[in-house]
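Given as structure tokens, the chain that follows is alone and in the form predicted alone.
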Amino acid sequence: MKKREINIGILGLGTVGQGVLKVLQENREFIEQKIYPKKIILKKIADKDKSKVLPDKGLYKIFTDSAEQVINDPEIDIIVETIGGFEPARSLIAQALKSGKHVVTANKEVIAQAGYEILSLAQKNKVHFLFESSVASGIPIIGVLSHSLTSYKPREIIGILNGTTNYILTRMSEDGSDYEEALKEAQEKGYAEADPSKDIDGFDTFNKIFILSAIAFRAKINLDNIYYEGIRNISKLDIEYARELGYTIKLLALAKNKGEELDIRVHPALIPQRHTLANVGGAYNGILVRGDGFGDLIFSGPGAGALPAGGMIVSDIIEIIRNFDSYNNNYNYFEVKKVKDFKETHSSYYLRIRVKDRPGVLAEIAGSFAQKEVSFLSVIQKGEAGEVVDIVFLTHLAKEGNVQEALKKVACLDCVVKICNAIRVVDI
């Protein structure tokens, strides 16, 4: 007889955990109408944090502060891990499907670290391990990539991954903020974490397009060879002239299947101010798939928040009810693919760079540029004349490697103060 009542357990009850709870009480009913004859039980929920406040009373009888507790029950089908990081998040994971049990997570930095093994494991056990909300939270972009563009094979990702670091550049952007400030309004609204760093410093971003390309391109890709870098260096004055240029900076993930090999990257980058991903403002995400068959596909949702990730992953359980009783393997195929060393890729940039203000500067340091064969598109000085002034530079197409060597060469120069900052430009 075929099992009508369907037992989940959750582990961690912060943000994400308690709106999967909101949503699977508000929304039962419709829920249910998608999986009818079965029914969800909720039978354990666990929270390392004793004196968790709950949404309502009832839920206190089947809570505990142990996981153990819950991955051992031999009476629950589905896990859903909303503990966050790396450990003891994979170790559960592991455990729950060694148990047989069904695994549903938000956490990118298990999948992106240990997504490999974790699937290997799922398969070998044959329990299905999804993770919808692990990018993007409201948008489901993996279910699009895995279920939806399966006839033609996606040729790149351009994406706004990481709602943090667009909440702040947003702010920079509309209100002229400057970082600390745009940071500080972030925390306070609940955008950014105490400590930051994951977001800023584009850790989340990478994590996320790392599940991205492997998804869209099957392929099994070296964590390590992924460049990243965040947005800390990002200044008010470098939005103010990239929005006179036409562009808008944005930090973005990029992932370009070229074959043999992959140029997948997560830095910020001046857009033009025309593209959809341009308006992509706030704390929501974008994320541009472009391929063959279909041209350019454009999704754009919330990023972040309780239920937007809880909604998720309460579809991903629907998902799993809906194959209870035939199990299949939606990523049985990964093919070990190369990504392309970082300093061989190829960008336009924007340069600004404080120079002494005297005759001959420009010529010094176009000549440093050419011997690494970086020529200019464009050259704007900025600022009254003076001592010292900024002159900002558009690139033509370079070779990253050339660029970071001549910047190297120019810095060395007697008449450049400082090399403020130096943005890739995506033409997308």
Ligand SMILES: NC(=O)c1ccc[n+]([C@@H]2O[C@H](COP(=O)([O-])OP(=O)(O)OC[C@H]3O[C@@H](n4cnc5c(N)ncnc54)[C@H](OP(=O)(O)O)[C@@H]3O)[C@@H](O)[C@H]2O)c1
Given for the second form:
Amino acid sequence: MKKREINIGILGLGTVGQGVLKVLQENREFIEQKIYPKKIILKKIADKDKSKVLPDKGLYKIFTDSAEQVINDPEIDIIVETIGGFEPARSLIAQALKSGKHVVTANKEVIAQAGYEILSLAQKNKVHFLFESSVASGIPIIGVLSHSLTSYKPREIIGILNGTTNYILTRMSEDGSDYEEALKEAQEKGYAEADPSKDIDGFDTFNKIFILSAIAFRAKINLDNIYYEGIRNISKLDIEYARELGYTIKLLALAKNKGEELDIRVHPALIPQRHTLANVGGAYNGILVRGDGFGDLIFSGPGAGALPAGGMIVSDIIEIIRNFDSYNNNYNYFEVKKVKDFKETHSSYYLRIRVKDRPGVLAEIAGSFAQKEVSFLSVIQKGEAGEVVDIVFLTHLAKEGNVQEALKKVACLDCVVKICNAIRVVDI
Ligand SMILES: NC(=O)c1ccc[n+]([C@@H]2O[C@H](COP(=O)([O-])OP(=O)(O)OC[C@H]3O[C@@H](n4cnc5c(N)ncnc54)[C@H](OP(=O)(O)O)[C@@H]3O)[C@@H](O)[C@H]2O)c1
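May I ask for the structure of the form predicted together with this ligand now, the form predicted alone having been displayed?
Starting with the chain above, the whole complex follows.
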């Protein structure tokens, strides 16, 4: 007889784990319509913190501080991993899959660093491993790429995938806050963690674009070859000057399928103000998927939070239960693909260079760039004439390696006080 009661166990009762509990409790009827006649039974919950206050008295009798106890319970069918971080989460997931349990996780670090081996472990044991909430929580982008866009190849993904950095850049842009003020506000509002470096330095976005690229392009990629850079160097002056030029600054994840190679990278970028992605503000995420046949698809929504992430985890649980009696492998094909050497990629640049205010400066700077085949689209002097002035340059498309070499040379010119910033321009 087919199993009617599907037992689940949750590991880690933090923000997302509690979100899962809430969604299961509040939407029980709506959820059960989709899995009828099956039912979800919450069998065990583990959290390291023994003194955790649980939202419902009845939960104390299924609560433990041992994740092992949940994994070793032979009656549990589906494990929800919401501990986060790489270890012990990776080992616990592997252990669960090996013992024949399906696993749902929100953990982008584990998927980015060990996703291929975990997927093959799941395949070997004929169990499901789903991770919709790991990228852009509230936007079901993994489902779109793996279930919906299966007849035309996506060619390109452009994403704003980190709510914390998007919140900071939005505050800097809308209120004229400087970086430190905006970060403090993000921390006070709970958008940024006490140690925000994984978000600020682009690591979180890097993990997410790796996951999206692997799925969209069905590619086996070496994570270490993906370039990433964060937003620490963005100043409110750059935001202001970018705006005057018709651009907004966002932390962008870019992934382009170039046939043999993939161009994947994460860095701040000037994007045209009129584009929909430029208007994805606050802690929201935005994703553009471009492909033959479907053109440009744009998604936006909450990129974090207990309910958006918890909701997507429960949707994954529903998906598993709907396929409970017949296993099918959703991720059956990955082709080894090279990531294009970052130095070989091409971008236009916004450059802000502080110079001594004297004749001939422009010619000197332009000459150094020209030697490296970097030419200018526009040049604007900023501020009043004085001892020093800032000059803002927009370049034509140029090879990344050449721009970096030219910048090193220019920084050594006697007329140059400082390279204040160099930000790529992406004309979406
Ligand atoms: N927060 C979001 O909006 C969001 C959105 C999408 C995806 N995610 C992902 O979801 C995962 C969880 O994030 P979160 O924000 O919910 O983190 P969190 O609030 O820190 O929750 C993690 C919980 O797991 C507990 N824990 C740690 N190690 C454990 C262990 N060995 N056994 C049992 N419990 C353990 C922690 O206890 P202690 O606090 O005592 O260490 C904490 O209660 C991460 O992978 C994150 O990237 C988060």
